[in-house]
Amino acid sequence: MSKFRDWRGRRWVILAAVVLLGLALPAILDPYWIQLGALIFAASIGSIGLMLLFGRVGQLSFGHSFFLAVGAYSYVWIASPGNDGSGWGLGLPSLLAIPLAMGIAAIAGLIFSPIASRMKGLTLGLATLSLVFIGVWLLNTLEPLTGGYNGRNAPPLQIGAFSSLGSNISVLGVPIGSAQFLWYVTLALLAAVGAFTVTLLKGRIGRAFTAIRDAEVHAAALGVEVARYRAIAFTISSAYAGLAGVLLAIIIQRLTPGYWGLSLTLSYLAMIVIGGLRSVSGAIVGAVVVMGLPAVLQLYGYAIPGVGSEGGTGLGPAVVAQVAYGAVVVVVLMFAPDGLVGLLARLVPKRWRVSGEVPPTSVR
């Protein structure tokens, strides 16, 4: 047990310096840079919630856009003003926005749960799969809502003096502009969220997803309630979706339908699928390598044969990008099919670890 508690020590010196690498980056770092961190801090929130989903009780979805974008078009027409000209809103202030537009996809997930607790593997993955489609369709159908194929803006989130937008405040002599305020505003969140499903997870509702998804049978003898614990996490999931949703419109400004689609759900699955299915540090790993690599490529990619600049010749970076995290998620399945993360745990020097005990790396 001793060298269980060395390794809890290093763990909470591990987690400090994190922290304080969180709250100094802002201040070192280029607006692009911190922009693509707030970015991926969002996107994390969301690559959680399909790991808990889909890692953790087995549940494949395709739909996962489809609640991302219910949480974001959600806050554009609750804090939207609504007398703009722009179309539906009722004007409430954008931080009660974020909790209403986040419990809303949780409804909406909690609307579909009982399908989905019906379901599994790929019939569930085909029901979901529908929703995208007839999401996108909504999304270019309700302009009153939506701004339609046009798309509409999504309203800054002000706290304060903060904005999206931007301020002039320095705190401790470092300026907190649009792009540091949304760096600390998404990270906190993701912190939150993380520190929760870690709870919940090494909980009795934690137990039982794990016990659905190992042994549905079996876990239904024990007398858990797979119906009910199928559709705690699916809504739990949404909510998740939701807020990332959310996060994802105030960051990006402007929503349009298009980007909604099929290829976003299929970039949050490739989250989880590089990062690790089971743990929350798998999902936001993923959401690095997934939402970092096109970002990354945008500006170096020209040192890379064949890769040119978007409209010039050559392969854009966003299509080398989706190449790229392609060939990580058929090299992962192949030599490390629990992700990114796993294969670090085994890294891990074994006198770090005590036997009986979990990997370091893992929320198990």
Second form
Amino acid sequence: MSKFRDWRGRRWVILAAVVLLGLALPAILDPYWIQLGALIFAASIGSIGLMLLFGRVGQLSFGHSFFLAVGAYSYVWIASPGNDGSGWGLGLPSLLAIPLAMGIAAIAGLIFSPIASRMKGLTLGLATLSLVFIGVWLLNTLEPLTGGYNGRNAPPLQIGAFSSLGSNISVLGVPIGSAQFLWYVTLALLAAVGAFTVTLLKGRIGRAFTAIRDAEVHAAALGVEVARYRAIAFTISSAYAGLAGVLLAIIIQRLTPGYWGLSLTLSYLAMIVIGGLRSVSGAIVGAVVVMGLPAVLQLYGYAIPGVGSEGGTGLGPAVVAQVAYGAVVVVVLMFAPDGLVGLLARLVPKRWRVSGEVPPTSVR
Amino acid sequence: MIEFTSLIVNGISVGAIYALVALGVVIIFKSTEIVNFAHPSLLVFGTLIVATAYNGLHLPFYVAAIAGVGISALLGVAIDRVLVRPFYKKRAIIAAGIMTIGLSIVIDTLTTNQIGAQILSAGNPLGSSTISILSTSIPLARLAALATAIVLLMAFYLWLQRSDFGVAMRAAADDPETASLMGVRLSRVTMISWAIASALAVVAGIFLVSYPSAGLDVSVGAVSLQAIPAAIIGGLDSTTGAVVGGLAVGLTQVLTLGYQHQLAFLGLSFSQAAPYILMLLVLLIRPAGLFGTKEVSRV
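Okay, that was the form predicted alone. Show me the form predicted in complex with the partner chain next.
Expanding to the full complex; the earlier chain stays at the top.
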């Protein structure tokens, strides 16, 4: 048992270090990286939602970008003033708009869940593929809401004197500009979502999810209401996607229909596959890789032979980043089906592991 | 009325091309239970080789076409041998499907980068000549596509039903373990399936970029992605389904595009979403597609 306590001790140290790092980093980093960090935190919330659905319940969904878009445009609708000629708006405070938009995304998920709970695995994945295309069509068509093809601006987030457009206030000597503000907001929400998810998965609902994933018929025989729990998972996943969509909208500021297409959905799938399908940490690691890779190559790509700079000779960093990200998905699935986190877990010395830890399993 | 006939004829001829692409998806699914999301990318890749051989190397069309089909078939075999092989043992079919998504991202990025802003001709010798049927003028290339599709689909159907290989393939799809105990060489079955499917994709690709479409440009990948709903509407494990699904998608697309002024309230991009709406409706009623085999482990 002493080993167990040791590990617990180490875990608190690690957690404290992460918290301190999360609070302190914006003081040191360049705004470019702070902004990227905020994007990663926002995307992580979305990928945790997909991890929950696919990794924990075994429901493959290609419709994630649809629910991201529902959240983003609900936020725009609720927080826009509505009388500035930019389209529909309710003019509510932007802070209030976040939970409301998240709720709308959850309701959208709930509406789709009768379909989702009837299907499973691949069939569901294929059915949800249609949501992506229907979503892009709706975004192009519903001009008063979305601005149509040319897109629409997302209203900034305002919390007290702070704003996502930046402010002149300093806290403990650190000026809280736009990037720093977004970093803290997204990090706080990610921490809340992560903690909630971990608790949820440890409890009764989480065990029901695992039972359904691993042996649907057995789970039903033991009294787990399969359809109901699938609906719950789909709704939670959509709510997370909605929150991620809101945050992405606030960060990128200008929303166009093209952004919410098939490639966005695939990038979320790539995140959970790369990081690891079974855990919150896997979903976050995946988001770091998928969002961080293009940014790093953009800056340092010139140092790698054959990459070259944008518009110059060579393939260009954007192309290389895209190829690398596809290739990483292929390689991870072939050689490390439990993702990077699973790979790391296997490298951790045995005596560090929590006793009774569930061995990582892979995608079927 | 003339407009309607012309749209129907057009829809069928486009649908025949989709049917060919969807047939490739079905062949791979039948023998491996994997949904190959990289199929549209293979189509673009092979067609790009044909166009490059024709325009860049100035080879005659038929030589270029055979080169494109051959190289794609080899690539299909390579994918099967190298990339998909680790998944067969574990029967990890969903993981393999997601792997093909990663693969398609790689192939798409490279082909898109290669094509750039160009519009390449694949050099179909039928050119832009048309023929008049039922007082509608139809491009000869489309008729040839229809004829090729019918011949290939019939040939494949007969082959699957009558030949030893067809029996082996169906056995492999049905119960790989028993099939391999009965002497079916699974690895050969999957390899040949990947080769045939990839070759079919290029044949379809050549017709897809022939007149009346402008040529091979970066949008062809998105167009050929419609083969996925086509295969799903028909049922992923049914060759008949591939044909019906292909025609359904072709007709839906051409009709919604042709009547887009009457359907203006649905927005201009409706024709792009229409095949997917159709797919969702079909899946709601029949989760295995129109002709697909129903999965029988219900609670």
